[in-house]
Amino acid sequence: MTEKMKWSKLYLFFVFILLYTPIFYLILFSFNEGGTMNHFTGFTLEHYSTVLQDSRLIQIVVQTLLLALLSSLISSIIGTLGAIGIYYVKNVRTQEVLLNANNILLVSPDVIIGSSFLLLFTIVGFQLGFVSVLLAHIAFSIPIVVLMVLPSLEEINPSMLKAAEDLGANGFQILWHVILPNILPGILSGFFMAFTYSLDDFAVTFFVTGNGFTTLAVEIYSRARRGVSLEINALSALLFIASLLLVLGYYYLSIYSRRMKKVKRGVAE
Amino acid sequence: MNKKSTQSTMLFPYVLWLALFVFAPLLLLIYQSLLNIDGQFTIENIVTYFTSATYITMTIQSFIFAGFITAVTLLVSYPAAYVLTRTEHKELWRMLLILPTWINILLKAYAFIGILSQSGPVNEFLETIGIGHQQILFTNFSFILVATYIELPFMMMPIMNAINEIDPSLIKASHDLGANEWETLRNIIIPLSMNGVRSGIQAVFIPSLSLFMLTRLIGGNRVITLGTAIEQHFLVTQNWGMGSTIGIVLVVLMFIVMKLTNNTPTRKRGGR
């Protein structure tokens, strides 16, 4: 029994080594005074000089950062009130369906979110650039925020509901007061999911971006086509730090809002 | 304002959300796979697919890469999900396996430009123990390789929380009646995370078909899925209707796959 713990221990280890290989790999090279992914010659700082002079590449992480941090925000606010409609949809049938629909785009493969996007907004005339990048990353993020939302919606005790109702709220009273306070942990979680679906798209971005504006993905990618750069490694060492802070962030959030959620049964009982 | 009107107008950006980016690109993707490079109405397109043998050859290939790539991320997750939901810090692996998921996509196919190079640490190794330089980048294995690396959380994820979600008193009580610790596992606990396979299945198998990506930094345009095809169509010659007719077997064999499947999102709800 221990002796097969051990082996498997092993195993998830292994795993997790082939997980986090190629992530390192690229930080140290970032370190690397070769101008090669491949021997290290001696430590140097400079490519992160350089990604740090490099004020195109900084433009282009702030734009990417505005990005994700509008359509998140956006996101959240239509994918809330979405929910909660979709809570209040009386009609079994009505709610399946908007369920449904509403999985269709967490379900589409990329590629066809962005050609069909592309095709969308040539049809209207839109001009591509940041404005449709963002209204398209809006529309991927919606779903996530609609099914974040939706349990911490059906968590919420009907007799609370009532209570406002009996007591003379109106709806939006009952809608600011009672629903969005004890939804928040879901839109949180949402917007936080919405933030990194954002930060993380490549595909979409690439069909709707036209040739104005660029994220960080669509980038690096242009600049790997073209080869190795150190400063595409030290970048991503920078990349991995604040992914580690919000992740980090997002951990203490959850667990922040179980503990509180503990407190409130605590009252109630 | 009443109950009623407060509902809607919560809904009407919601709605309005579904019909513009939800219906409408779908529908225009099958009006344009409707029209021929010139945009005259024909079924055109469609007749080109299926009597071509090289996109019934492209979407064959497509599929057994996407196959592959499945079959080898549930291989290597299952054991190692069941292993991780019996440590003691499920939290913190869970945390470790969900943060390369944030390291965005394109970042980690670079890092295997590096890795499998000619003379890289890889080509390295096989040299030292004798069997000399290899192709590895710019080949089918390369691309099914770093597919299955960027996949592998997304399978492991629902899997684990299939396993996790297993009443603790059914695992309690196979071993009360005499069973070992496999046959526990091959009778409770693979049985009732099925649900958690099948997630992680449509967690990879349908994006596996689409990333054109990965086909064109590590495939080296020599693995052509179906979202490489999608996207030379769209992005490179121009062909909208003929991408759109692909894109339209995407979607139908996506639909199949989830049906296959058979777990959506919203059946965990129901469920509980």
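Rigid core here is just the name for the largest C-alpha set that superposes within 1.5 Å across the two forms. Positions refer to the first chain, counted from 1. Given the structure is predicted, the values throughout are model-derived calculations rather than measurements. What changes on going to the form predicted alone:
- The two forms, fitted on the rigid core, differ between these two forms by 2 Å or more at the CA of V15.
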The other form holds:
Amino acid sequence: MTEKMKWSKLYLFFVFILLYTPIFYLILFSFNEGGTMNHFTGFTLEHYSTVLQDSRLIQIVVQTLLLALLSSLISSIIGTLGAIGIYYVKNVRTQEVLLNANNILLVSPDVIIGSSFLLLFTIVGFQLGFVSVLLAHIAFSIPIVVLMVLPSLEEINPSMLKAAEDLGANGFQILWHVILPNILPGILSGFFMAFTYSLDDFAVTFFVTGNGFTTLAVEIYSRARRGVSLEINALSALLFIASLLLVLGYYYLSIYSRRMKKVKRGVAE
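Having seen the form predicted together with its partner chain, I'd like the form predicted alone now, please.
Just the single chain follows, nothing else.
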């Protein structure tokens, strides 16, 4: 092992320690019997029990999950079709313009996106609530899906499409039986990315949410402003565990997709 590799691993270890130490500190004090984050006085599950008995909080969790599922599903459909449209544009300059337009949306600050949607909904007289948040989440998730699907499109062998055309397949049949199965890993990646972004988003949601609807991110922020409460620690710990399970599920799904690709290649050969 070279000296450069040793320093790179040490640097990576330091970065992970820096990132995860506050999270583990937060989780540790979610079990604190003392009720503060100053001193750990004893182990208790009282704060988790309080969170699970909070009917309003459970309703917000359900609303947040429903919002994330719907926005990621709709954005995956629109983003996949958009990526296919961009990839198969014949004019190279037009394709570059579309890609740059998609990338601009990716790097745009959430505050700008949120305030823009707030102005739009205010101008057209659209009532703020679940639907307004859903539309905003779909909007910022579509570029993410496009970015995840495009690399999968580049891996498709053009001879497969020509073979399907020679066998008499129409455009829809080629899309359904050839293109979509081959880009499924990219679609799933885009779906999971959109799902996690929707769960995590605060800035955009804060602008476009109404009085009758809120998400976990906004709720945690509003509770944290009232003062430090270990219920927030318990809720954050549960969210961290849920995110970890989601990442593990995506990891094993990716492994399964790669194995299926290898099997298909072996059969084709």
